[in-house]
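A single chain comes next, written as structure tokens; it is the form predicted alone.
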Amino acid sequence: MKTRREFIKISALGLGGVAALSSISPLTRGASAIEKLLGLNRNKPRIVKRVPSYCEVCFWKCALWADVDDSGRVVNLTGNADDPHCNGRLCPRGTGGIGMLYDEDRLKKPLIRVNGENGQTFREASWEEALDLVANKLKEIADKYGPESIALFNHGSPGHHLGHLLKALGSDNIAAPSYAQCRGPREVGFEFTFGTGVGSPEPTDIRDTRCLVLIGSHIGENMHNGQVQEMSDAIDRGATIITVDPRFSTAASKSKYWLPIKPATDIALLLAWINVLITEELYDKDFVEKYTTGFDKLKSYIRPFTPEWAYGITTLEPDLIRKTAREMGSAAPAVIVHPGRHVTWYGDDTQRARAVAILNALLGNWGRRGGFYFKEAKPLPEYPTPEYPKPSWSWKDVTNDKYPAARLSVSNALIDASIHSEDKPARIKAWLVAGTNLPLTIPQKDTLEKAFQDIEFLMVLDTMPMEITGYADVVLPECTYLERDDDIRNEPHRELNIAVRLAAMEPMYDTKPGWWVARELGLRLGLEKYFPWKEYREVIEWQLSQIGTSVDEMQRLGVKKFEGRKTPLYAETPEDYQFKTPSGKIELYSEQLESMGFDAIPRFTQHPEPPEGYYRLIYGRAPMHTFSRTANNPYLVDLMKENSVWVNPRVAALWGLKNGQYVWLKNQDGVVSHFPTKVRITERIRWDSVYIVHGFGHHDKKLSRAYGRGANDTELITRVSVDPLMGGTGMRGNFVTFVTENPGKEVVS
């Protein structure tokens, strides 16, 4: 009988790593404490080389220079001035990369789960032993159930390398939680409208826009670096900013209009805006006539959805709805209704993204200056390896056609397929997890826990002892991005460009790069032909040679720009533009969706209201933190060490709450946050909602700065509204109330 997998706090091991580092008390002041920690003299740093890299603290991947001193340590990070992603300026997260490198809480050695006298624990192991164990388990499971029974959950560059391994083995069950938990609905919504998704970075021409509309998009707190800079420039040039948000966000504070919308009513506002544009003939008539189909049906459908109708739903004054629609119309086509990033809210998210796309189409901004430009990437050849074997089944087969519009693997579908029941045996038997902390990412913790117990093997590759490592059978310590060569960045942008990531220093402790881990496992699994290189530098050198450059040149440049775009930046030529839709035009009315049994035009549906005494839980980002990955970073903790819950003064008075008071949060299903969080009383939040920054409330004491700091919003998200089109998990349908007395959970040590 299989032993149940217990959550193990790695801290219980008292792992030493480098004794001098582990004996230091928790840092209280980022940079100065790091200097003390390393015994470095920062009065006269002697920089001996600059190494090109790009950041991995978030997905924006800003190119940077790592300054290395004469002791071989990285002492400073600066943005690469030639990089269109950052224009030479790093955000707080980017400059905090050194904190990631020198965090003494890092994973230092491979760990293997064992059964001891007092239950399950981890023991340190050599790389050879750990990799042999992983390879043997993967081979055993692949032989017994087929390679497709192994799934990968990933985020960031290590996922690419393990994905290559898994595909070589014969499985394509690879999921990035960022699809179903974050951006998937906008990709699908825009595909059904324009024939193409949005992608990342988003091709929004903010630098030239006259009007920017942010509906649930938090530029400045999400810290999408290039967009933050362009928005600042646009404001300086007099662009109108319109922010729709139940919370007075940073972006709202820079806006001409703030629309404090009632949560869950966004589609009603979008329909009312479309109504005003059409009835007042503010839309781009020439563009709509030439490039769209279904306008007459949209015009007929939209007639009842007036600003007065929307007022009763959104609580936004009809005059405000009209004024903001007219601002968009007068600025068109140099106007952007931003598609957002984290858009999984209420289960109808693809249709809300469709409404955003239709609104943009009416404004005629697709392929227009100040709207959406046509982005393009520098083609980068794949290093030659054999074709992958064709899997006998994939993630699509475990969904039973539930999510017909899903373009990428849906993480929750793979999790469901990992749970055994009498009528539905589990098809996924083993997980590889790289760079994503699933317990603080995936909603519905009970389902995730069941999957942890039912899978036969779990390997985690990470830099930090996150919650996910506590469930692993084997933990492999990855070195940070500053300690490894890695994939060439060739993300699409205005200009064709590439950036390189070269190792600035040797890996600290007994850590290894993700590419090395994947290759070593591949060799043990008999997949040598898929890993014909010894060092990943060989792959980088070959790819660069194919596009007319070299490692030597890229070491000097860091970022290289290329001529020769295949398409213009804007569609300013008279030729007809063909969209990749069934009709070849922008589809305002989607016959494709209609044939699938879905609404051809988005419609507003009522969503659940909070019970009496409860408030809608809204969560978001902070500019100095990325999800839960940076909550222990000594540089960034110095900027924000814990989250707080924003509470409207009317609500605070009703509950007798004081500013700075610690409270626990309890959701509608009786789940209470493990740790308390501070109350922040502010007029910047509607009375029917509370707001909290995501990524705090870590449970592992090995995270000496993050443990017990603030509340973990993910554990309060027990109800999920699933998008029927693509499987996105809408997480904004949860409600919380306040617990002012200690509920008896584990206290902060």
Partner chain sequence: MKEELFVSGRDIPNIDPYLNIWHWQIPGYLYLGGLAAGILFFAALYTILNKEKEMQATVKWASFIPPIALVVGLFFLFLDLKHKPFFWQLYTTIRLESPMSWGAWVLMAITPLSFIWAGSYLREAWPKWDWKFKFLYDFEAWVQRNRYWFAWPILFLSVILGIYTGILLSAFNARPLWNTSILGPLFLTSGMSTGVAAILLLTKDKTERHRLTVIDLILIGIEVFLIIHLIMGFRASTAVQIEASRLFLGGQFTVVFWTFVFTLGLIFPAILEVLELRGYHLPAYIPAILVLFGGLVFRFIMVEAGQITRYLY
Given for the second form:
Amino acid sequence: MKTRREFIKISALGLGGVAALSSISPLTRGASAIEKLLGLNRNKPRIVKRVPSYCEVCFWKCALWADVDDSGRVVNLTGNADDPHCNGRLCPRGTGGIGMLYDEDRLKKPLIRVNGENGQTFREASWEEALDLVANKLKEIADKYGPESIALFNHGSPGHHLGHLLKALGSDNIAAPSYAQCRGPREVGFEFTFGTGVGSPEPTDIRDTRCLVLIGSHIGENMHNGQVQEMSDAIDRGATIITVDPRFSTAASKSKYWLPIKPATDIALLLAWINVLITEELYDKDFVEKYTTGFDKLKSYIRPFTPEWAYGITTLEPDLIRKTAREMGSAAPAVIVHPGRHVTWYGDDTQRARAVAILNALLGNWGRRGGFYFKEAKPLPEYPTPEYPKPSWSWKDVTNDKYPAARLSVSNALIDASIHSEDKPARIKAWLVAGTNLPLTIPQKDTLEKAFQDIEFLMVLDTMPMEITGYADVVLPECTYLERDDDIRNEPHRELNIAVRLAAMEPMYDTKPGWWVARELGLRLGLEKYFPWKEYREVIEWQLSQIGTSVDEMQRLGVKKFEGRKTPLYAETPEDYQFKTPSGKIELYSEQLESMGFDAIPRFTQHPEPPEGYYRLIYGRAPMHTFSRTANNPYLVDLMKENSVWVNPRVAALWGLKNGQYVWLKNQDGVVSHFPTKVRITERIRWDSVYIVHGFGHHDKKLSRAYGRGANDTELITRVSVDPLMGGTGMRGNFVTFVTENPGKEVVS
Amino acid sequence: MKEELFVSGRDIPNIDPYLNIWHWQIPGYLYLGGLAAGILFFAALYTILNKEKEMQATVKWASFIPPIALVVGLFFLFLDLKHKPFFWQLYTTIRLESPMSWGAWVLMAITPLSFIWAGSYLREAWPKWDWKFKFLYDFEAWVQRNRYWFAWPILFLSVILGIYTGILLSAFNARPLWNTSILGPLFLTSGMSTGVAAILLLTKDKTERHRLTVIDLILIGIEVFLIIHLIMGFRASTAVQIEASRLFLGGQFTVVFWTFVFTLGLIFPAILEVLELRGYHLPAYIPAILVLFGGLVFRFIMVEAGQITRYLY
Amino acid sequence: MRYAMAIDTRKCVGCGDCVVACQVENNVPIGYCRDWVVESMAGTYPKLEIEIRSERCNHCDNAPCVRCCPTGASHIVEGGIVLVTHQKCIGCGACIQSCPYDARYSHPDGYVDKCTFCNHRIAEGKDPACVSVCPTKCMYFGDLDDPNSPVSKALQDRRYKTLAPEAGTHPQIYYLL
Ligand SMILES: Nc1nc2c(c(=O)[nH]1)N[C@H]1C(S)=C(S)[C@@H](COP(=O)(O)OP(=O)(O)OC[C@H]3O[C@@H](n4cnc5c(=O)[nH]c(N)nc54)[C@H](O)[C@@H]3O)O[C@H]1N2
Ligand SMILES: Nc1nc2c(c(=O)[nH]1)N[C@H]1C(S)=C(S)[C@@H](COP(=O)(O)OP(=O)(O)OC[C@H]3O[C@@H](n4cnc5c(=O)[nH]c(N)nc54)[C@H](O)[C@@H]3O)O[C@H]1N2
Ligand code: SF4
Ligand code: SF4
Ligand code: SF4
Ligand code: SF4
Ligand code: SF4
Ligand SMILES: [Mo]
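Give me the form predicted together with the partner chain now, not the form predicted alone.
What follows is the entire complex, opening with the chain shown before.
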């Protein structure tokens, strides 16, 4: 028997819901709680030690020092000066990371869904009971449908631990929103062109560039630390910045050229730029000749795509297109056409990324100072455990059938595979979710809801009572990144380097680290041979010893740099360079794509336009928040407590909107935002679009500061244009209009 | 289009979106201080001029108001302090550049004097009053003999007090609405005028009433002149001050100011007083109450509106 | 010695890190701040300009807040730093009224508080907290009397402005244009 999985809003424990309604402002409550916890009213805390860690507020993974006072509490976070990701300076979210630790709304005990008289609620449980329940459920489902029917949705560090568990159990169905909702198309587009993806951190040599081209990429609001710092260096050095954005972004305000493009027409601009570079012979001829294939085909293909042609599509003056192309040409090879990061926009995103890649290739900046450097990571052996069993099927079967170029699993494809229908029975029956707030992350709420109803079991490992926990059968409270040991960071960069994360304090409340949860479940599932250690510290120590260091040393250093790069930072003897494409060269014309039945050179296609009275919904980042995860962080809420909808003055006049007025947004399918958002009338946006910052509009009342603040872009994204190559969910084809009267939704004062 | 906003979400209580750090306590304090200064000034003046006989209400009966007004005013000031246990720090230093400081000291000096002054008339008002101790009777007698010598410092201190209640605001250059040298004389005049009005409420004597009415009319005339001057001054000044004057010329304080302060608090009582002087018999308390009320509203508005005006944002 | 700060409006991205860092370093209660970020935009689409400024007490050379303080709680120390002695402050609000920059606030505990230029950190030879975290390195701090200090150097070859100079306070936070 299966009962419908209700979204549990108000905790049975009466924690959040009641408190949020109390008359005391949540802000002040947060303040007093934090002050109490930090003991702020006494004199300056005495700092007795600093513990190395790296930040988990976003995925740039800046290495930091956690200052711990004499009462054993973390009181301050500062960047590690030796860290190439942050150079000793955290971003506001990183500095405000202690707000995540001391958020009094945190998950504090394991919760189990129960069917009560008044519907479903959670009850608190012991770890013992919760883990037993999860293990039994997983075993039951694995026995019945095979272990492959269990999927893991994850983002960030807890994912690795649960991933290990799942693989040991025999499933490889592991997906993260950072692929099909984020940078997947870019990786695929670059792979088809250069043979390698871009990866994180992006190997863009911004600090030494003479010309930085940003296409939608809003560095400065997108606060990926190293890039922001390097962009600032570039400004100092007088580099030219060219920003293509329908909105006057912060980066646009620092740019010599702002190209206020009509949204969804970027490929036309890219083709026109390629056209100018080729017809005016501004491209790097030597480079193109030596390292690329298909130039002649590109040259003849590109002929009709003049700036004049693009003008009609993009609304950008031909002269501006020519001028900016010439700027790039003259700065080459110290020029970067930034590949972007969140690129799942219009469904043809892999092809747009290809156009960006081709443009970069023509400028000859691959492996050049001020262009793209060659990044390298310190090789780090995995702790030895037995081979994983081979799954009888995996995401590859689900994903690559549909999206032939997907190299990683496509979260939305796994969600589709969880939905049951007569002709297509669901293949996935249980979900583990760790570190991703799917309801605010995955578009097309209806589909997600269907999956929630069809799966038989859902376990969520999280630190906060985010929306995803409301759908869980069992909620496991993880301690925050400052309270746990974790994997060693060995991201590729200019220099070989590693960073460690060691627990800076004892976990608060009844919370546990992800590795502990994974191991406990493993033991219960008879997988003890995959967890031959007791503490994760042993794993870390072993790995460190393999590369000639130790926990002791790392405790002192936090970040360790290594000599011995295998490749040079820049291409010194370019003659020898082999690209990892079938031809060994940069493929301007992709025969691979052609053979798969796709365009060998990117093509511009017209995308739907907003109907009368509707505006394109575009969204992005605010520098002080990370998606939905920081929306309840007291420090960051203090900086920005809700989002606002940016409206051009002409549009505002048409609708009689006032600055600061609250409106609801309604999309083309009649979906109205759950909560209203403030109108911000500004010249900084085109009149065919409106803009909101992603991550707001939380509807879980247990989030006392985030609840009801602002509009949630995700719920308005009911239409997606799926990238036929890799399954990316293009989310910017949704159109909204304004609702000024309360459409009868919940109101929060 | 110009757009200026705090991107760091600044929203400090009582500071944003506009200053609201002074509530009713400060205008109340200023009002009572001005009122007391007005009464004490005329009491002292007519004592020095040796007109005690004709000006009984001025010199005697009204003199019970200042001590109460001053104590209540000081209490208001105390209520305004946000760090109350430390209020005594006010009297650990004299800082001449700080109106708040010398105001506190002037009050420290004039309040006891006003008590002594009123005390010396106490048994005339309440013949049954008993001082209990002999030395108090001796003291009373001594004061009564030396009233003239008490009148001089009171006259002097009341002028300072009156000016102080005006200067306090105009010392804050940071609030464009207060940043004008006219505010001092204006508050001084207004304080005097409220003092006179208070006395008018008490007097039964025709000559005294006549004389005070004339004085009040002159004071009102000066006030009207100063107000017009004030606004013209703003109009001819910097952008922030032009902006500030808009509060009274179409902005949110226009109606209250022109109706309650200007018309009902100045023009209307002036007309009534002129009629009175012309021999029409009207209830004398009406113009007096209007002046008292107008003066109160004026201070509330000035404090409130001044805090809204700022240099930036 | 004259401490001052120069902030490069061309590099500042308005992220607010300086604000969080100050709150954490100086135990500024949530909901209050000693520094804040202003974004001011002018123009009409598509000809727009933005200036982003991280603002705080200007440690004015001619500080009205110090002059009007009745107790001497607000005072100036070595290097021109304007400070408030909490135990001397009566919370009268006079200094708040006198500051053209609204740089002061009334602390929930009653006294008035504001930026101290992190004098406790300067004493240890460190930069103020806000300066040391700023990811764009757009803030320069130091002694104006020392021609080699970061702030002097920053002011040497750039145009700059101060805020509301017409208020006559001689502010010591400079904005590089
Ligand atoms: N509408 C819309 N959707 C988007 C985007 C958008 O801009 N608009 N952006 C897309 C992009 S680029 C990305 S990368 C994804 C990001 O998507 P997500 O990674 O899902 O983003 P968050 O909303 O931050 O959710 C993070 C979750 O992790 C939890 N968490 C935080 N720290 C820990 C921890 O230490 N342990 C555990 N177990 N949990 C933790 C948080 O409480 C929260 O529930 O979203 C994508 N989806
Ligand atoms: N502060 C902060 N920083 C972050 C994150 C965060 O949550 N918070 N998340 C990180 C992650 S995981 C990612 S993926 C990145 C994402 O950051 P980016 O990759 O830099 O940005 P996008 O979300 O792709 O793009 C947002 C910008 O695209 C513009 N835009 C909208 N439609 C169009 C269009 O049709 N054409 C063009 N040219 N521009 C358009 C918007 O106006 C907006 O300025 O940010 C990272 N950095
Ligand atoms: S960029 Fe900011 S949030 Fe992301 S890891 Fe670095 S400090 Fe943390
Ligand atoms: S931290 Fe630096 S870049 Fe960020 S707002 Fe402050 S001054 Fe600007
Ligand atoms: S900015 Fe304000 S508080 Fe700071 S010194 Fe100047 S007047 Fe005083
Ligand atoms: S509030 Fe405190 S610091 Fe400010 S003027 Fe009054 S006593 Fe001085
Ligand atoms: S100098 Fe120190 S006190 Fe002043 S704003 Fe910066 S961090 Fe805050
Ligand atoms: Mo992302």
